[in-house]
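Next up: just one chain, as structure tokens, the form predicted alone.
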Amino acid sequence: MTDANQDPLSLVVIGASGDLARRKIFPALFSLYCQRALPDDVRLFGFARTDLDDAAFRRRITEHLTCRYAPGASCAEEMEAFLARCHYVTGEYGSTDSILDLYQRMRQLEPRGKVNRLYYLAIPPSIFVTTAESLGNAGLVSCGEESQGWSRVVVEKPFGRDRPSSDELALALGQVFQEPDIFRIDHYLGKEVIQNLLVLRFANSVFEPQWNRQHLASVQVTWAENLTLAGRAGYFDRYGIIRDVMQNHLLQMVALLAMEPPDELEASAIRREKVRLLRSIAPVSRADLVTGQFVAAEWDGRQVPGYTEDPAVPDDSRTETYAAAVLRIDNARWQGVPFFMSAGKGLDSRCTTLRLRFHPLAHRLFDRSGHRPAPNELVIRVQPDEGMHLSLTTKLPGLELKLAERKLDLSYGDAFRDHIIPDAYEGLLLEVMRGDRSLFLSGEELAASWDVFTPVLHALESESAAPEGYPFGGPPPAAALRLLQWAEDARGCG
């Protein structure tokens, strides 16, 4: 794999030391590397505040770095030669002084002329803007001139918490980089099967006709984890579920499943369309959604405790652990199809699933044979276990007429064992190196995100009532289920 902009490239990982740095930023750096897609003459460096020097740093990397791309005994080799193009420079994020120390590594090590260069804000959202005017300030981002390259930076989710805070951040992030060198990572649109959307819907015949009112009767999106907050909670607790996942990432599938066909496969065309869908939007009333919070209870052979008993939450905090919404589209293709969104942490499984069920029959033919038909499903399986199925009723082999329900299915292992499926990071750093933003937020989709859930979150703010309980390693709370029809059907991942 090869890219066409080969142009010196610098890229800077601002908070090189933590977790998103070493587990999924280098790891995909490295990938890259492997399958020749970054420029040949490309310098990675580290900038954080933890006190490191280059082999220590390197170390850290190394501990993450896979051999997927470069099996045996050149794994080695490529690693050293990764290694060798990575450099860190310790300092405060928000210091002009520590910025210009980085400056002055970068240019001992670039070459001279034009050169094209990367960050990376792996920071928490507090210190975006000032991590960014310290890089303005410093003459690290040049203004649009061709001859000294551009400067494009990623940020990270949470993008603010609610419609105000995120125009404030777009606005003093607006002060130091042009609107199209701002990259919004959300790295759900890099996964291969969200990727997929697109193609199911619009290149498949058999589906786009079937794709509105007239044929669903609902959809359904799924997020669910069955891992505690250990290490996360103080982060978590200042968001709660509907800002760390529901307002983005779902709201993104969403976005991708219900908006009309873009007139080419062009970023603009395609966050055009978005947009549109997005602002079809009702925002959530306080009505269609449930929240609520894990409590203590023996999960996999061992008593976990509640959300308020870690240490770094405190223990009245009313921040949701899991929510359920339902999204209202007024639009000509969705008006009256409910839309169940629902997200949880501590949970019964780990799975992100999107489920569309279809209207049942309208006529009665199979009434008399006792086995009515249920619905048709397409369950789209992002994680684990990537791929998707059609619920079909078919014949059971016999003498006699039963009806049994069967899976066609799709297993991405399956269908694809020939080929790797990247990281999600992989294919967003790429995008980003060309300069493609159509797996990336505009300002205009992150205002029209925000307008569906900001009253709704504002209005939780102002309620004294705690969520409601369900154990650790449980189902969700028997509200939700109520909210989002599933007592017959509260798998929600299978």
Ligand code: NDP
Given for the second form:
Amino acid sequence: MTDANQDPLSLVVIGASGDLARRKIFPALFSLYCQRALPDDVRLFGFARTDLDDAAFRRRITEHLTCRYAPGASCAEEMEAFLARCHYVTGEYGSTDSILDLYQRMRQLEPRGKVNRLYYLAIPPSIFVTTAESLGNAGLVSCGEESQGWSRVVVEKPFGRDRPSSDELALALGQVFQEPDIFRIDHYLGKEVIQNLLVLRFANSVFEPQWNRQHLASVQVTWAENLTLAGRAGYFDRYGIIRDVMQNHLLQMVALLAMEPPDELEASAIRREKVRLLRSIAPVSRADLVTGQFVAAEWDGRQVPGYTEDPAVPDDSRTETYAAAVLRIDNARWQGVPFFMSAGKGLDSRCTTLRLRFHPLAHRLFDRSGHRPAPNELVIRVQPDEGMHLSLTTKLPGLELKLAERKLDLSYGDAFRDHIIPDAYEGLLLEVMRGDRSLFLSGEELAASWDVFTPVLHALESESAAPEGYPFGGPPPAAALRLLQWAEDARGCG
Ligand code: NDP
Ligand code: BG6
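Please could you give me the other form, the form predicted in complex with the named molecule, since above is the form predicted alone?
Following is the full complex, with the preceding chain placed first.
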């Protein structure tokens, strides 16, 4: 911890009654607390409309706290001490009076003098701006004077619905917070395997010379969930899978996979390279996009209702729950290498993988063995079973020349048995407190990401046809498999 992080801190989670706050933010804060990574003088405030007192709020968040970093008997003690620092204020997001109530409560508990303040907007995007304005109007945002302490804001995705609405939001938020104090979060950037991408690419001399069009035939980014939208369908129906995960999580993975090496590990250098890469991606064309929507099916021994059967979804909803797209990067390194992307809810497994496929062999040396070597593949497993493998063709032991494909496998579960893999939100929250913005999106990056998808999103909205149905549990629409040029053995997560 740096000195700045030892200044007193008030961390306010706005929307504290919600799913993200309970399932992710408070558990991550508890993990940091157990690791002594929060300032000694820290208070945590929850704010939302739901009427709760401190005790009820603490009961609610306890449900998801885990003892990963405080095993055994110490856990109960740690939890008690952590919960004693958690407070709750009920109020309306757009009401300056409510925010002043929050401020009053904060002042009662804060020490005199300099206090840093971190506001986490864990609320639907539709109320980001009114909430930020209330914070500003109530005087809760400092102007950056050293004696006052900093005021930072964490904003969740999706940030807008397209480029124009994102620009509008950015402008409005910029009226309250200065750009260096805005932390636009994409929690995939906090995932361990994603953070390893820079190291994998630039700390291993074996990879960088291969990481280009001369050696790679295609890159596939596959994201799948075997879940319905239960509880989040109202939100999801306004956004769809492209805005929910493709424009942000998947595109961020592509940016890190494909960018040029940064000059240094500073946030500004990394962000500069990501922006350059994102700007060199051609906007996705309609011909390069296939969408789908899951329909009812029997899956895993039970009948799962279709997307439009969710009470929060209109019967005639055309929102896509699945999308496959081809990205084309117009630069010297990647010209002609398709970046296939697919993302879907209601598929047969939960996984995220990055698959780099090398060119097939140019010679036919092994044809007489009866086995044509498959192209090598480097598969980076983001989740589950974090790790990576390189598929190789090898001689099967024996007297004859028989070939087969096998994997060189680095599984985190085996290789790092003694290490706990932190949840993405742990690392990201710590970085906000440290003021390091490398893992957060700059305004330029956000704009460049929207530019990749905005035209095709608008084109989709102007169509009357519904996305093609696919049964819950998959497979995805046949047109998607054709677009992705998926061979049987390269499907999905494996
Ligand atoms: P929720 O829908 O659970 O909303 C959070 C809280 O906001 C609710 O508890 C509710 O509190 C309040 N709220 C909800 N809808 C409205 C509304 N229409 N008007 C005013 N207040 C409302 O969201 P999540 O917690 O799931 O997500 C919060 C943010 O984080 C969103 O931007 C989401 O996109 C993003 N996100 C969420 C992830 C997740 O795993 N949940 C993952 C990544 C991003 P109350 O009624 O008490 O005021
Ligand atoms: C969120 C999306 O950003 O990421 C959700 O809004 C999705 O729809 C979630 O389920 C997936 O996150 P993770 O960390 O479970 O892969």
